[in-house]
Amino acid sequence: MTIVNAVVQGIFLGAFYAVLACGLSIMFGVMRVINLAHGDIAVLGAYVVFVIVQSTGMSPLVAFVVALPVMILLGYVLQLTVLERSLKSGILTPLLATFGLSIVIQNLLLISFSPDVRSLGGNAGAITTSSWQVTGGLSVSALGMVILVMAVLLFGALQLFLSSTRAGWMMRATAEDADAAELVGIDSRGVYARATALAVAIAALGGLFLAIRSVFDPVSGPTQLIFAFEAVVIGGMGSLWGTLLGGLALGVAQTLGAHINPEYSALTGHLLFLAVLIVRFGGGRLSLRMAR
């Protein structure tokens, strides 16, 4: 594999990331909270979809629409339970809850399902195996394209959202000081609510991904975490576009770890990252910041 095609593949690594770790940077943005359940939540989003693929014969894309609204609501459940009582009591306890909401789906899934490893590669048809060969030995994955430009499409009509519609305004505005927008007539709790259902939707999308690009199984969640976080910090806590460039910067350094020898893969990742925490917040304070 040349050096040109290791970035080309990373890219296309690094888009899935990115969107693996969206709803991660919406909900430290809006709500300063990082959800240790967020890997779980996109695991259990492939379930849904693993699940209705299963019963209907559905194709996976089709699938996800139809799981979409079940994601949706579990996202608004978990504020007004869960979250919404833990960010009333200081900041280890949403890391407690999430902790905890974690291993609880992640034992519910191993009841339901076993431990048996899941894919849903062969239900996508031929956009998983396809690919164009470009001079030079480059290969381009149409699945990777496919996850590339929807990583693309769906930052940039966040960013439309936030910067745009009213409903944008009101998230950006609680993100940046949630008593100042109760004092103006904004209910921070709807907010919070939307946000988390927002970033589980984004977080099933990640799950689809995954579920069609590789296997999955219940326990596969903390292993998709590391990444997200990792794709967050790098790009900046908090800041969308830069979790989509965390995310490709993430991608093309473990591509190139693997050219160099396939062990280094995560470890290239992982190098990176520690050097944006030496670099970035070795000694300031760390960004918060949504959309701008």
Second form
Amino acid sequence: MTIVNAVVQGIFLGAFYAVLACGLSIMFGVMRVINLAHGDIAVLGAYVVFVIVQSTGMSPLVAFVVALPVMILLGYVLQLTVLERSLKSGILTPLLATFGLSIVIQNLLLISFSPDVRSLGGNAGAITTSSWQVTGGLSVSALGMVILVMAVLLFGALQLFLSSTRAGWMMRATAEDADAAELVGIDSRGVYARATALAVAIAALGGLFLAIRSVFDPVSGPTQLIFAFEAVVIGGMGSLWGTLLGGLALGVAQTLGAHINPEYSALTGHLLFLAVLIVRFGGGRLSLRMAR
Amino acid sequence: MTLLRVEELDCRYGLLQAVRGVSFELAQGETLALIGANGAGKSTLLRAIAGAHRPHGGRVLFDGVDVTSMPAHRRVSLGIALVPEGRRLFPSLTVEENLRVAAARRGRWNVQSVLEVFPLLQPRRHMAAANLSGGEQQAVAIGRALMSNPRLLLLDEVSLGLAPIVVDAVYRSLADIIKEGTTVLLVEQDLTRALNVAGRVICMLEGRIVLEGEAASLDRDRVVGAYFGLKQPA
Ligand SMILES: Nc1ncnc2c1ncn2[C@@H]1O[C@H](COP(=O)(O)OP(=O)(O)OP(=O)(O)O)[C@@H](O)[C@H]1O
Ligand SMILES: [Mg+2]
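Please give the other form, namely the form predicted in complex with the partner chain, since only the form predicted on its own has been shown so far.
Whole complex next, starting from this chain.
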């Protein structure tokens, strides 16, 4: 595998991470909530698609469209029943609540689907198997391209929504100052519920990609959460384009690590994440300590 | 006709009682100035009327409807708008987006008519609110409140931190708005301005109303005495 190929594969992988991270970024940006159940919600989405594919035999992409309303509804219910209450009681409570939710989802999935490892790769047809051999050392997979294009479209659409629609302005206004937003007639509860519904729906898309490009089981969520979280932090928390770039950077770091030694894949990603953390947040604290 | 009726309102922050048993009425079309020293509870009272602060006791009635437990955004659709202390614009939104996001009720006010009343905003229309000067931000804050076509406009220290010449401009625009028949309740630190623009004045001290009367009939010394909580000579 050449370096160029490693970078290209890293971009494809990174596009997947960016989609996973997108919902996490939205919830953090709008509500300042770090949803620790985000990875498990993505996996739950994968299972919902899996069930639809199993029972109807449709293609996973079509099944995802069918699953979408279910996930959106789930997002609303999650916000109105769990998150909204926890948001009122400080910053620790939402963390605890979503941590609990994560465990609940994992156990429900274990009970319903057994610990078996699943994949939708075999059901997705030609896109999982086709690829173009560009040069000797560089091959471009159809699935990688599909995920990259969908990631760019997703982030582009979100950007357009936030910058040019009234609903998007309402979301930004609420994110910046929920109290003032209420005072100009914006239903902040409704905005929060919509943001969570959006985040859950996009998490499910991440789950779909996970299920097609590799395998998943009831406890896959936390790993996905870590990658998503790293992408969000690398990209600068709460910034949408930053999250896309953060995902791509994480993906490239991982494939470059794997290029050196396959065992280094996750490690180089974590190192990039730590480096960004130290540069961005560590510097100030370090100097504070030294000043003391 | 009574537009706003506040009955025995009590507002607290934990143990601190910021508003204590305040009652007053505001008639349609009236302009009332609320004055008082720092910490008297003026902002808290306004926020409780707008729905941004849940009162501990008492009632707020707007046009005969008890709105005491109604969330702020629903009061906006009934016709209550607050220009909050400190302006509180949405910094990343442009001037026009700040205005359009607040368009809750139809009526005389829209982006066009707001820009006509505040012509200084015209060239800033597509600029992020964070990059405006203080006077421009205050104009956007008032314009944003007008965008909901309020029947009751609550203004909290709109002149704070502005150069006198800018304050004059803001008050000239306000005079136009008042002439249109909007009912206004404003908090103003500048006594002369308050007595000029308002028909009636309420003075608060430590959460209570200590003086209330027609602006024309109040003499300055009595107001100043009430303001600082001085004992009136018999
Ligand atoms: N968010 C808050 N938390 C705790 N106490 C508060 C809060 N806001 C106001 N207070 C207290 O409530 C009292 C009334 O405050 P308020 O802001 O209503 O006064 P004000 O008359 O508007 O004063 P100013 O002229 O300084 O704006 C003050 O003692 C203040 O310290
Ligand atoms: Mg105040």
